[in-house]
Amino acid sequence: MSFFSPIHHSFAPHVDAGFFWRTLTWSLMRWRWRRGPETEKLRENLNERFHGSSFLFSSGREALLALFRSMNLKPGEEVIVQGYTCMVIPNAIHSAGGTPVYVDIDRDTLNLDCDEVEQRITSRTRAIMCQHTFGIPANITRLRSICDAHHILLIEDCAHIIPDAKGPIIGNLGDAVLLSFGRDKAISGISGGAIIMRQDELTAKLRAEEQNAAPVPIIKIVQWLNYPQAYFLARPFMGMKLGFVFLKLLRILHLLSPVLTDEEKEGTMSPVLHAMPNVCAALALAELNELQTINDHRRKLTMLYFEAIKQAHIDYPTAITTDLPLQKFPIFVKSAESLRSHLKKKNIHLDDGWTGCVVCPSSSNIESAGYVPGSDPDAENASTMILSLPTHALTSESDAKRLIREVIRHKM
């Protein structure tokens, strides 16, 4: 077993030495945690990049709730989402008073099956939300046509991918674009999220939601700033399990906050919206300014994995191309859970919350999410077979080569 340098998805994937020192520096500037110029600089960057009006909140899920509130969703009105999604999506829809309608996925993209989307639209449908799962582009051109034909909103979820000058061409056809700056997203501010709106009639309502947002409690910001420092220190000891013990102790002491609370997993979302802290905006802005470098590294590993799995005849979503800056590279294997367990013994940790579930993570209450088992068979089947390979900055080329060798050896 290799005790050091774990290969992983979720041990603070953005926290290299630079990120660590940035957060350590910000930890000493409490007077700028909530307010400062970085928030408006981030807004200006997003406005220019996505050609819309940006509204900033303390998380992606809160930004989404603000959007649904601005739409004035009424009981019984529907938002189409895909099977194989995150629990925070139906939570936000329910919290705003709407109903999520799950549509099966296209296995080749892990995104909405457009034929099924058209069949599920009713007079109650207010919006379609497409996900660009793991950075694989959805068929946004067709979804745009569908929304135009039915006069409904198109929401692009770009939490997993932010395009750069090299593409792909996403994020420019939606009426609204959702961004999340969470711990393992395309870029990270530890927390934070944004809605970019292109419909004038909703911008005033979103602005009001942002202006009325409450400040994030100081204790929560402390927990967020503890996260990169704790994981940076614990990560080298994950192979000996000392790192896990250390992090568990910090959670018991409430020095770290969970990605999803127990209440959120049970289908409950607080109606209180919070403003994005300036410190989160500053961290996200720093990563946004490094986006080309971040995405080029993801492209390099995407190509490495692509060539290896093609030679080994491993199944994968065929919409993946080598020029994509994937957030992670999904493959399909019949013994995915067994393989993850085998790899964990070698200090390779591929549990990412997106396995064995249609509404993720697997500990989510799917009844509360409004999902009926068996309704999206392709999503259910794919979720049990997916094994995702990391592409983040802490995964080196040598890590990726070691990982893919282990995968191929075990599969063979």
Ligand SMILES: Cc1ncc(COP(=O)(O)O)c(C=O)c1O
Contents of the next structure:
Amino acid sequence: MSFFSPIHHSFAPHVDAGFFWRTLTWSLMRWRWRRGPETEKLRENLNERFHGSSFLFSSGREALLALFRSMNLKPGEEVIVQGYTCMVIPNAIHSAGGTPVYVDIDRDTLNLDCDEVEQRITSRTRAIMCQHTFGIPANITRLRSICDAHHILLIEDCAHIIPDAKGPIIGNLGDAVLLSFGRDKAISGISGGAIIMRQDELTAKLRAEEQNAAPVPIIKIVQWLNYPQAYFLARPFMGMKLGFVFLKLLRILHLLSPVLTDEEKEGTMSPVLHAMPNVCAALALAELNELQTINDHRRKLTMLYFEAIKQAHIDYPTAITTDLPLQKFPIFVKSAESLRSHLKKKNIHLDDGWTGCVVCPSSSNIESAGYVPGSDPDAENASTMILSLPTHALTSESDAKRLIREVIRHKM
Ligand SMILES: Cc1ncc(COP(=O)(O)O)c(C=O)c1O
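Alright, leaving the form predicted alone aside, put up the form predicted in complex with the ligand.
Below: every chain and molecule of the assembly, starting with the one above.
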């Protein structure tokens, strides 16, 4: 059983049989890959859901770069970001000409420490990026009042969580909301991203950025559409390494594209923005229409993990509550790395790129990211102790029970 169904974070977590068949169908409709009605339907859905104007790009990082350009970020101007973030965030700031200023996290939320944010604001600060890490809500009310007091922009990064009718109440106080429809985010269009803007003067500039965006090359769309097919076929064979070999071969043959290129890990980002392909909009829209089901499953596993770790006295970010649809459930253990290695032998793959790094993944060049080692000790400490447990639709309740049993038995 465990041999055929790995427990994992990154083997195409959204790709169940429905997603697989949907993408197979879309593979045959090449004339609708770039343009079609689904793009506008997605935009309308997001406008209504987030009460703003949405602008769609081929990834979250591009949507963010479009936002910084629309703000006319000048050299030396600063954007506050948290330690424990993704390399693409500083890349977008640098690409627009700005400087990321890292602020340490609050260990209980894995989000910005608001007291430290206040201390780091200068006359050069243009924006604060608030990341609801793994779906744990940041202190958005406090950040809103800080931004109001200093007349700076609040960007809410909802890449890891899209709230539904049951909450949480986030995504409503930012001047702008960033969404990612990347392959392992809250919902997936395989790739894609959006900025929802609530400030009129920036809306016009963002519209111009979107209109000038280039189309995604067809070869790239082919690679994206190969991704669900490849992982769906490889996944049952991950336990005996055959799956890894198959995927590696596809990568060597350029039939798959990486989430982060080597250049991006080195700190560069192409200045060319791309329009979101219609096929990605269609896939994201299909998932958005099932958001309640997706989030309810995440809630169920959040609750299950929560009760088990409380009973076992395992340390965790204490802001987590049982009603959250977490993208993943982080816990703190002393030897996270060796526990992950141990679990791998049992076909449990918990490497998600968010371990042992303040600017993730750990293969990123932190110097290029502008992070000074030692400056965010809480983020550094948390990132070495974090072990995240999956909550996506492919993790069944019995998988989650098996996983937590293994973690409790072997936690060091
Ligand atoms: C918190 C967060 N925000 C934004 C992004 C950017 O998303 P994308 O991969 O669509 O560029 C990422 C990406 O990996 C992320 O982790």
